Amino acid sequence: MKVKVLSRNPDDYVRETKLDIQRVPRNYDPSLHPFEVSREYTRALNATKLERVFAKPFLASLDGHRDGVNCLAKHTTNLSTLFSGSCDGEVKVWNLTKRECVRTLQAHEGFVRGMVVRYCGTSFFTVGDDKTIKQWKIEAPAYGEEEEPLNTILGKTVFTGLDHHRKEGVFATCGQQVDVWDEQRSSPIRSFTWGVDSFSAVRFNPVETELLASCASDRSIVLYDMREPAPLKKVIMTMRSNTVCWNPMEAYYFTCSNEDYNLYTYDMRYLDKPITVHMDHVSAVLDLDYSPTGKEFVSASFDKTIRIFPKDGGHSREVYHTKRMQHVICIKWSADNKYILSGSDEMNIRLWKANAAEKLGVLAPRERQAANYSQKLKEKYQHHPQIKRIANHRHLPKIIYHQTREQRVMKEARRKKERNVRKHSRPGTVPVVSEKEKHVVTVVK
């Protein structure tokens, strides 16, 4: 005779302490849960609505400059320190935790054109309209000491940009040519020119550290290798690029901000067309910076907005604006991937959340679990029309809203004209040119 015995393990249903939540056994068999999808959809819809309710990205405004903020620099080893340079030659050091200026120095006569912190975080460099490169100590001078630069190099022409090597005591400047400098010397160790009268930006590749990219005034983006005597190659576009930024995780990819309101992501091996064209701005894009994860980047524009783009997405996932913010000139993404810093014309530096609805501060384990669950639900149901509409909806200033509509009408008119020309021409005489290929004139090697 068989005897069946009920066997239960107390660990499955007994709480460890009376403060714990009651353990509820659950059978995950989908046939027992016929309404699970509709329940999850409702939760996803509510999570999306709550995300838009709690989206308050603006955190703080740092004021103290007496002229427009022209450039920003992040500290390489310290999250809470920020450097800013303005159009009157003044450099300020900020403590972001306390949200206050801890040091001010009159670095240059005229604009501060570029700033960068040395890779080890012990000093920082500035360049200005007075044709000088200055190296400054990170620590403030002791009481009674004068504020003096560690080193000053007098150049022959005005410098417009500056960047430092990620591993060595080498930095690059741009102006009428791209110069590579050794910190111990007062003259450049390498100079690159390619029939261009001026350059506006220069950036070292953070992964392949010997590579450089620069934006030139002849509408080209030029690539260099420090080990080579001449530039590698350049891509000439229909309009001028303002700045360039390398993806910190993928060595081959860089993104440039352009005067034609778009941003272009290129693979440096195949420059004949960009991988992605990022559209949404309604005026020239002045600056951009990648997130430390390399999955997104943030752009600053003359249209007084900041936009966050996924690296492979054609349209922005987020747009930030305030009534008082004027033309945004410089932008930085903090090294902990949580904050965005913007410097604008009206003398303010603004601190924003990178994820508008994220709750800051320490999260309880249950809070974190609930946030992760909501995130997964939103990802699962993101293509449902109702959820997609709520997630993508943004309030825009009236002028930007109208300009966006106008751009759309103009683009559609151009498309229609092309179609008509093609229709009334001999077959093959008017080829179809994709949006990506339209903006590249030629690649020179």
Contents of the next structure:
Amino acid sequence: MKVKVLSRNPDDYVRETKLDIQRVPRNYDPSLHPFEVSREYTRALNATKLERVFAKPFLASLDGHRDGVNCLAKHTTNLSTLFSGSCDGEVKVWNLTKRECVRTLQAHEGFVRGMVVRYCGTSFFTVGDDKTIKQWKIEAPAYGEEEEPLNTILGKTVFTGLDHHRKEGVFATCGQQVDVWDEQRSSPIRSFTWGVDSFSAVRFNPVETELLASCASDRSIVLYDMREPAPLKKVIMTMRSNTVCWNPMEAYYFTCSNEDYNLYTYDMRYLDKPITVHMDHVSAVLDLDYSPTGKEFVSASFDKTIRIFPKDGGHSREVYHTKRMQHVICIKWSADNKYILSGSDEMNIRLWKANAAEKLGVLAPRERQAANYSQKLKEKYQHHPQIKRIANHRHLPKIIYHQTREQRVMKEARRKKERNVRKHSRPGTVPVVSEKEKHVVTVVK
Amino acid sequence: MAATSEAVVNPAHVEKTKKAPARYWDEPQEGKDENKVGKDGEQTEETLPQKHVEKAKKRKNDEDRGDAKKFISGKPDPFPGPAHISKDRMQKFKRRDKTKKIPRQHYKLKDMMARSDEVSEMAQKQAARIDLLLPEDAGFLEGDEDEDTCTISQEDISDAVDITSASKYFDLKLSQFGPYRLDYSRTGRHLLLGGRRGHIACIDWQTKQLMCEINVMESINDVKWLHSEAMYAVAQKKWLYIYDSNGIELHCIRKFNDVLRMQFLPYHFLLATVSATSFLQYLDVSVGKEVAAINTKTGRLDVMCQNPQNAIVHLGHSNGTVTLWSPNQKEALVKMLCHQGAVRSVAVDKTGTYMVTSGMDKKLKVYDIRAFKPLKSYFLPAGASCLSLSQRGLLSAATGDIVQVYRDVWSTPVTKPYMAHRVQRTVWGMQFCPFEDVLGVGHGEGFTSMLIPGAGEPNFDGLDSNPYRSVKQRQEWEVKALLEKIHPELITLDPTELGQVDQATFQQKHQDRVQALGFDPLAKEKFIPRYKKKGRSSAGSIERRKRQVANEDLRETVQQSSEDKMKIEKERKEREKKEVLLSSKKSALDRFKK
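Give me the form predicted in complex with the partner chain now, not the form predicted alone.
What follows is the entire complex, opening with the chain shown before.
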């Protein structure tokens, strides 16, 4: 007779001393782990609920401006410094870690229209309603010294926007025309016009650094190459675009914020149809900024909310609002991809988390692992109705909630009417026009 | 130093056979080196290493690894590439099939699916690899030549095995309050005994430590541990009671009356009970609420078991049917006519594939409950009153006072029991101990713990049920388990259904969308030929261009299938050619062929 009976030595399964960690022998045999899917689903459900519980995106409010905040600028080399310009011509420099203002200067008379930090991070430029471009040192003046710009250029017309080249001492302004300036000269090295009387924004492409995009008041977005004497091409839309922002990772793509409550992502090569239409705002979109990863962007709207959109998603994944925040005029996504900064009408700058439920600070390895695991679970089960419902639910101010519903009803009515028209007319005479095609009037080259 | 260098300079004069040691900067000479190695060894083993090399090379080709990895010493790696994983082991951890080919236009989806396929295959491989490292092997019992294992007595086994295992064979003489029902906790460490006449005892049976012992002064129908060894439920004469491990009454649940049998669903924290009034009731023990009460309308219910794979409760009835129940439906999910007479006992195996039933018609039947088909039918002269299945698929059947254990009842027709043992009086309750080679038998004279080699799963999972867990670990496990308590609504016949695409709903949704939009957004765009100049857009040429793209997908499939056919044909021809070649060796009898 040969016999063997299971006989385990407890020493192999129990820790030796109290200072050791417990032994956990594993056996991954699926028959020892029944209900794999349902348990995972339950975990995903819990993770989704916890995410909503911990979603507290608002971090701080920086107050100090005496008028509405009109523009923001990120420091190019320092994460904790922020520049803000207000409607009374005041520029403030903020330390974000201490959440306090470190420097105040009266830069312009009237609005500060645009502000940008030089790529090296040693100086910054401002433009204002007083038709001047001023260059300032980043460091505060020493004791007894006067606050004076390094350089002042007096222009002929009002400037409305400003952006700096990524690598060279060249910057661009817009106003009645788009000007490209050399830092060493007091007159523009290049001026672009295309039968338009004013531009609202101009942006350098961060990848293909010689390219520029600008929003004109004739509802068009115009593209330029700095090396060429004439603009490249423009697309005319049904409504005016307020600002434009290039995707920092994909050189061809840019997104514009439009007066018709939507944002449009275009491929620079094919302007006849936007790649994506981002809908959700219920009022004009005033500003947007891409995250440094190029996967998402944040938009600020006249409807007093901030929304975060995935770059290829038609609807926002997140909406931020507070009772006290009024029309959001300018917005920036911090260079470490963790924070969002918004400047609004009621003189405050607000600091938000880019990921509402994220835990700030250093994570222990196990904590990080758990977070990653629950993130993956949420992704895996995101289409299950119960989980989708919880993950997508956002509390909205009453007005916006009702406006959203109203918009939906209006859109449905329009679609219904169009459908009826199509039904009762000769086949082919009323074609189906997709949402993307609807908003583009024409492309001019 | 000088001496050694000299030795290097003129080695040939001293010993002819000596060779300079191989260095990594020397040019490696694969074939020659190997031959040398072979000759250095014993002559008889010469062929062996070469075979090895050939095998290794073959595997290298299989795995498609680039050039053979070489050690610094210049020797080739005898086992290049990742180690081979056997097919059945891979099959064991298979969660899903590879995704079918995705149409080219869904390029993003295709990319995503490819990546997820890759990840799941990697997980499968890793799990299969780790399987090799499991520390314990299952027990076994083999008789000598023409010795039946069923004739080997428990005393012989306990004499043959080590002291700790031998101490697992014992008898508890409790003749006063019997017969006894019993239940092992999920880790297999704790034993709960409930005597018909009111006696309850909790024992840490391996150390033989008594945790508590009480007499409820009422008849007891069944006892069951709840999720941990801290609490247990007792079905008494009238109500259902819950006690803690010190024997203190925690709850008396008056909603559950005349309970005869109980089952605990550990992942749902549900206690399922059946009563003499033909009610099947579910109690959520984590919140203390009744989840469902189902009137089965089939009379007194005293045969019950659960399917551990999908938490469906199986009930046996006096008319020979077995019914399957979930808390979400007032009617039985399935009704199976299994026996001519009443059903006496039901058991379902760990994988949820097989159900074993025994009835008053003295038959023992095995069913495949995925297909609801009978597999085997056995005739037991006395009929089995109690059935129990072990983790590794051993079946114990009690006929009167004899306990018989069978092996492989579903795959091969069984003629003889694997083991047999006679207890003092009629068996009343029986259960295999999880993760141990032990069968506990409750009978009229008390309790017997038997050694059944090969019954228990040798390797437990520490995060699921750990027999050696400390109090702290148990508490932590309890919190985790409560957090991932499965909602009772998710109990279905197929527990993987939740992870599959809900096709019906998808189609419905798509239909609604088409209705709302007025057109089908997923429909293929109709091909409109581009207008070409220089008279190339004549009606004829437009028609021709249209015809070029018409039925493109259909054409693709046809092409694919024809290619496949060609391939098969080619293979067949080659095989035939080979056969011809093989058979072309002329034999002496070929000259008689015409």
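Residue numbers count along the first chain shown, from 1. We call the rigid core the largest set of C-alpha positions that still match within 1.5 Å between the two forms. Just so it is clear, the structure is predicted and the values come from calculations on it, not from any experiment.
*Threshold 2 Å Cα movement between the two forms for residue 433, core superposed*: No; residue 433 is a residue whose C-alpha shifts by less than 2 Å between the two forms when the cores are overlaid.
For this session: Check the Cα of residue 23 between the two forms on a core superposition and give its shift in Å.
Result: That residue's C-alpha is offset by 3.4 Å.
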